[in-house]
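Below, in structure tokens: the form predicted on its own, a single chain.
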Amino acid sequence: MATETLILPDRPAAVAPLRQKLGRDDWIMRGAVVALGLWLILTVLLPIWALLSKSFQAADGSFVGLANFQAYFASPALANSIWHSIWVSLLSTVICVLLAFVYAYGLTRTCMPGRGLFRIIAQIPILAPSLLPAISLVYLFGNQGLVKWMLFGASIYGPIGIVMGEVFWTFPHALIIITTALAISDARLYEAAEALRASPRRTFWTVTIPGARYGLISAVFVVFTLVITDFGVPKVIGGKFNVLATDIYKQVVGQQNFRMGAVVGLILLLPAALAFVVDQLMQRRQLALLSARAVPYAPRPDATIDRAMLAICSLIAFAILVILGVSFFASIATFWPYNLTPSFKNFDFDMMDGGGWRSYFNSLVMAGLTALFGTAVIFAGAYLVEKTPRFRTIRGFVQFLALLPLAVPGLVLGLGYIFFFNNPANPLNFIYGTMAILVICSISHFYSVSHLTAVTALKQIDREFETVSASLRVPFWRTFMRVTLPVCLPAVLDIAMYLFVNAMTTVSAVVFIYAPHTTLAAIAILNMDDAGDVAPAAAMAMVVFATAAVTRAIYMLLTQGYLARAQMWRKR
């Protein structure tokens, strides 16, 4: 019987994976990736690395180690200002977390009336340059102030000081992210607590602050990092006590030590980007508190606890509001407090040492660049972090880049745009004194928040449109013109919106960067101020404050608008 051979046919070779071919549109993108990288590396982060180096160098450009450092701590007077910096910081924190938590809680968690009213009170403080809560606590709280007996002898130029502006300057700041924590809960978790008889107070530590936790971290660095980074309260109203932050402009404007103060702006970022990296770790840590089966929670009428949320955020609203009335009186005052008939003439900036109305122009032309150039700057650039295809590592280095300006203070990165703008070997040193380098400036410092809305709105959008724009061979960017863009028209002009307001009313990161002909309105009260003319400062600070109120609700007449024919469009 003749056996049959089973020949088995040769195992074929491992077949290497395909390679999707990169089209045209994905080497475009690319490239405008690389070109958003290359922007960032020299608006951000050669700046910062120009003051880092200034640091270690004498004053003929020698590397010299540690000594500026040792010089620095050898003082008493300005190794003090580490301390009063962190303890100012700290107390300022605690202050303005809890007041926001109480003024978060009465807004999400009771039936109190005037909840509407209240959150856009609670909006004012975010409109105004942080030098007016300063000038308002000084006709307040001052040598001729108001209430100065409300201190019992203590003086606000100083801690006291400090630590009210501050507080009230950062109030918004906390309130938005502690509001949206709370806002954020399961009801049945509070069924549960009911069910099982826990008392009030109970289940408010076991329910309530641990589902707000990671909101009140959140909002603890932020402040912190806000408070301890500012400018405006404390070279206004801090008198003779010393912080980092009126240490580098003492040494920088005053003294024109640059070296030393290039060591205060690092000493000054060091919290700041201990308190980002921390922060950022927790929200790593955070988990999604709502499931899927999740009932929202809807506050039940409690007459007792309606009624004291009511009285304490009335409170809150009404020092705001002083704050704010106090800044406004004292502009249209003849001569405060002796006559205080209603006068224009503090309006008359042109007469006054601080820039004239030219300095008000120049904000606006600033602010207008900087929303419209910015605005399109980094929602591109978000498009293309996002949209991608592959190209991981160089992604996720542009994303590294676009958060880093969240870390650095204002004045350190004005120090370092004249430490790398302002050298002669650098090319670009022709904007050095235009009103250019101050929108810059202003872009980059400000980039961090914008880029990160313009992130989560266009995570909402379903990569599908791509997928299938990319399957008809339409251009990516016919596809961000007609799809992405009007979809995310809300982010555009919230953007826009932020960038326009905080270019007005920043004062940190441009004081050291602006020339004579380039002076600001935020500069000009900080002017005013130094030469005395408190009430012309206060006029210029209720200007701003008006012009950013008016760009607010102009902002939400368009958002409402466009959100209102949406709506039609939908129901058709």
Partner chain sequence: MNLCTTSGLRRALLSIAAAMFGLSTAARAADLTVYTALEADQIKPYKAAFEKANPGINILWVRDSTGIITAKLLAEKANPKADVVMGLAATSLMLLQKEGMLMPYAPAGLDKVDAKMRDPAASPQWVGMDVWASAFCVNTVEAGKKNLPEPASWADLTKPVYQGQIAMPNPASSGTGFLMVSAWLQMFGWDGGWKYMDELHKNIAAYTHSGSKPCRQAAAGEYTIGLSFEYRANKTKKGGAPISIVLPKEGLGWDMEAIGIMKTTKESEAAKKLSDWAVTAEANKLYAENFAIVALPGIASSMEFIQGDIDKMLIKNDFAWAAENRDKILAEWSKRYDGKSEPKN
Contents of the next structure:
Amino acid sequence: MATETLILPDRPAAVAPLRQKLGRDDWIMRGAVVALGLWLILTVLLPIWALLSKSFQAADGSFVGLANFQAYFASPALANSIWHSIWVSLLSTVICVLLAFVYAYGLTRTCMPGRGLFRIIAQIPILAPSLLPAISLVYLFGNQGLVKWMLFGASIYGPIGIVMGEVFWTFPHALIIITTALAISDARLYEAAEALRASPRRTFWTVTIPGARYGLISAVFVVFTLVITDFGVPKVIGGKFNVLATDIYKQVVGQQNFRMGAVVGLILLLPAALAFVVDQLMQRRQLALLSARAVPYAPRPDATIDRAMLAICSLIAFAILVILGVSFFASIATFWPYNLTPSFKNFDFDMMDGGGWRSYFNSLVMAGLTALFGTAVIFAGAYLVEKTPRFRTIRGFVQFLALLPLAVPGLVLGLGYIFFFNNPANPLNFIYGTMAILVICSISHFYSVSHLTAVTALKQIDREFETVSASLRVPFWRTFMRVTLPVCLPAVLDIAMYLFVNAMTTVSAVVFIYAPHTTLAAIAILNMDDAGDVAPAAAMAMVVFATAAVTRAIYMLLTQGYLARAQMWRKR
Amino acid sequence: MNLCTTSGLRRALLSIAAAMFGLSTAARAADLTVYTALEADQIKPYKAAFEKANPGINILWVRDSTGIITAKLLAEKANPKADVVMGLAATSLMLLQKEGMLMPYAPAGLDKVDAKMRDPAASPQWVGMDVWASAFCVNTVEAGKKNLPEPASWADLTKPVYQGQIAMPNPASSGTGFLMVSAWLQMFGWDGGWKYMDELHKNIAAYTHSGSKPCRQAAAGEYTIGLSFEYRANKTKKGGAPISIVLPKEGLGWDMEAIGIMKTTKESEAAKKLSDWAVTAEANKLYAENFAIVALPGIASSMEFIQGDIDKMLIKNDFAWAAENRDKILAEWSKRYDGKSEPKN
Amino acid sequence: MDSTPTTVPYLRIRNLSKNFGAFTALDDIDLDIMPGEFVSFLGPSGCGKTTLLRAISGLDVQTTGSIHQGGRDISTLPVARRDFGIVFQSYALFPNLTIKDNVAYGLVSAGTPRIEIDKRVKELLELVGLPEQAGKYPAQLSGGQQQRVALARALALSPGLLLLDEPLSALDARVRARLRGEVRDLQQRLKLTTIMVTHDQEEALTMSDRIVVMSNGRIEQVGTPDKIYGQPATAFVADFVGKMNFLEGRLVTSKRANVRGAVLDFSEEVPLGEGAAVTVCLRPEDVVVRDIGEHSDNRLSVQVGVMEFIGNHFATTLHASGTGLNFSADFSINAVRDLGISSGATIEVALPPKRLRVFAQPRSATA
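The form predicted in complex with the partner chain is what I want next, because the block you gave corresponds to the form predicted on its own; please supply it.
To see the whole picture, the full complex is given below, headed by that same chain.
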């Protein structure tokens, strides 16, 4: 029997707070969080820092304050690009969000037929590099364009082409956000409006729009950022119309003027960072809007509205299919527009600029490695940030680092990578020019969205799993492997597919850091178009699209087929 | 996990690491990084022939337009990545020479090279390979539809009928563009040359990034006339494009493609072998498939669609002057016309 | 000295405080829990009961103070080095593992041989009354069954202490009532020291050996359910546990007070001077309507207000004639039926002096 031998202290006045002794799990998890933090500092923070500092330096590296910015704004052609970028981005954003809203409304609020098909078609642009719509637009509206007459004599080369290409490319991004916003609206508000005999129009303006407003605002910022930082579309179809994104490329790749590139990069960082901050604030409010007792809205058939929406959505879907189709036909035509006999001549990439088929296989390897390592690092990282007990300051900092890439345009990140990794004084210099740097850069570029997906999935599982495991003296990694990971498998696959498709189609970050033996398919498209090999560029774009589409199809089969069987436990 | 899968896994991890860091598990061959502005469809046979003759040496091409390759080489001056520069405009190589970036080397067989086509020093820093010259590609279908006469001279291009019909390479990025501008300034004089370009500018629809693109755009009918060079014109026509090839009668702008070894190379043995190979008859026969004039006299060319004696039509070209004034010319050009160029220069 | 073991507390908490920034969640808590005892922490949300449980489990270590479990100082030990099993309101069953694997989860990591694991799992599932469900997944079981699995899993490593965090709150009323008995029964059989956090007084009253009523980070009262209900130590406890009338008045003598014109006697002596402001507490069910005679103490003639039918009794408000006194009362169905009590009627009631509790005013701010 235990005998009472404890000596209890007298009440101590204001002593230092107790600190819990750290267990083995605590040490490992904290160590891993710190390691992740260091990794993100190396692959995100320091490259951005390198870019920022470069913009304040002279060619010899001495600090010159704002001299580079003065030089930039002194050149009217360059300063003009800012104005160009802003108005083209605004216009594209307005058109894209409007179209996406109508389309999303059709998908979520009406009973029009074929909604599943419309959903799939709308996702097509995400699977293609932004160069594809631009190339298709040249075939449609260029001087030899199939339907050139539709422009009434205006030229596709310039703002018209940029806006059309960007709207196509950003459409699915806006659609996803707005569909989500519309889908979570509360049916009870509509019932109340109906009971109060509000007209459909009044209900639309007083219930539908306010309910979706955060989604709309969020979509506006996302699209604006995507457009202002994209350079695939303006590069191909911008003609003499210069924008910031092409300026940065021109300064860095064309004239090897890295400091000026850094200046433009910094200017490009501002709208993206602003959009990021506003979006974060919006999302916080959006959460408050959702009450736990909300009843999902179920649309009722209405012949007039359903038919009208079907017509509009069909038109949009048709436009998407046409743009994809044109690139396809151009790629298999022997000699557009004079010899339309189908042939695979344009797929003989080895005789073209851009690195040939090797670029494609490089892209496959790069996207595969990005998906593999990216998913592992990002999911495990999100787990650690979410589940490490206490350690709040460091976890908060790592969380911040994980979200930072969302505010950094790909071009800016890529440029930062040159400055940071191509510095001979950097011990990590050896990865410059390798496949590794492309993979690391792509993981960083797409880190935030994947991280958020992982965090959302982790938040949905019971908070107490870790406590129960600890009380049963089971080490955390065992619970991670046996429970957390299997339960989050759909999210993990989602992340892997997102990383693969984006790594496959991206141009912006990697265009600055590929090397002769690591050329990539999306960059090959760019280079082929540059050399005037437009049809082969379209062909490569189709190959990239097909790869991304197949990946997506495999993902869907996996989640619906295999997972359904392997995850029996989800069923009752 | 049993041993077998462990070692399999390890092997897989090793090969991934190798792929990522560019390590090679095979016996190490000499990798020669060669910066070039040669056309993508030219470099394959050159590489194949050289590597066959010199097993164990592997060429890694870094290919881009003349202007970009030149800018890249200058930007990397402190820490050069290239071992050899091959198939770059002689004007650009002379610039590198001026910067002291090239290694003097007399390749075996140098004596057979046309004296006009090399750095005159006994150990030349660059040796020419071939000559490329400007040419127009005119889309006959489009010209017919629009009722446009076929231009025969540089002067014809400034006629108002051609307004918005012409594409030309941007001289800042394209060697083909630069040799045209340089030729006009030499033929018409400094002021006359800019006056000519002011007139021409009114008719230009687009300044392209690459020297090939205007001809390809003309071939596709995007623009009726593309100012380009004879290799691309010949090749494009061979590919079935409805174009006619015009050599302007005032004279052709031209430049040499040349080879030089970077002073900083760590692979100087391999680099010298490439330089040696570049002046062989075998190599010159390959050049001759693409160009009318090559460094070794007497090697027959076979450009089936080029009519006329290119050799006689070349202007008297002062390379030293062009190299000397390259920056000045490009700055002036950008100031006057940059608004119409494609995003990448 | 070979004393009786029950006098040595199994869990000993001293001077325990927890601050979150400027907010004091636990304020100087002292508490002893005896071996084999079932103790409930009861209080409204934010009272500190969950914080105290988290300190005991090591999920959130206290700012100051000490905790000893079985003689071992566990004040700053990490969760994994403490000795407890825990059951949450959400069950926290691993959804992708079968019931058997859930229960065996801790045993596997402890390196128990497979045969023994099987035996132990069988034993535990029999203990919680689910011997047939081993192969199913949690989602295939009802809420009550899931909570029993969670209990089995918590017991698998034979912990010295069982922590129950609102274990029955997610269940519907009927299942909850049944499980109360089962859990209590199991705890008695195993003689397992158990702490349960709950905001449900009925749960605390029916299951516990002792109840710790908490408010604002402090312990208001520790006692048996009977004592907590019948003799609340503070007005807060009186208010929180069960329904209570708070009647304000002034002392006439140390055993008599004038409450809004009605003079009430109570058996407890109040050590305050004449005229001191007091609160007299009366449970509605303590109002007597049967057998009222001349000698009944605190006899009042009252008017019956609106009668609310609750199901197993009636609740109503009574107004004492000729005074300003109003109070609620609960009458059993058969009393109402037998005595013909109806809304608006005037009847006689008595307030037994033994059942009145008197506190000095002002009452604590929480009332």
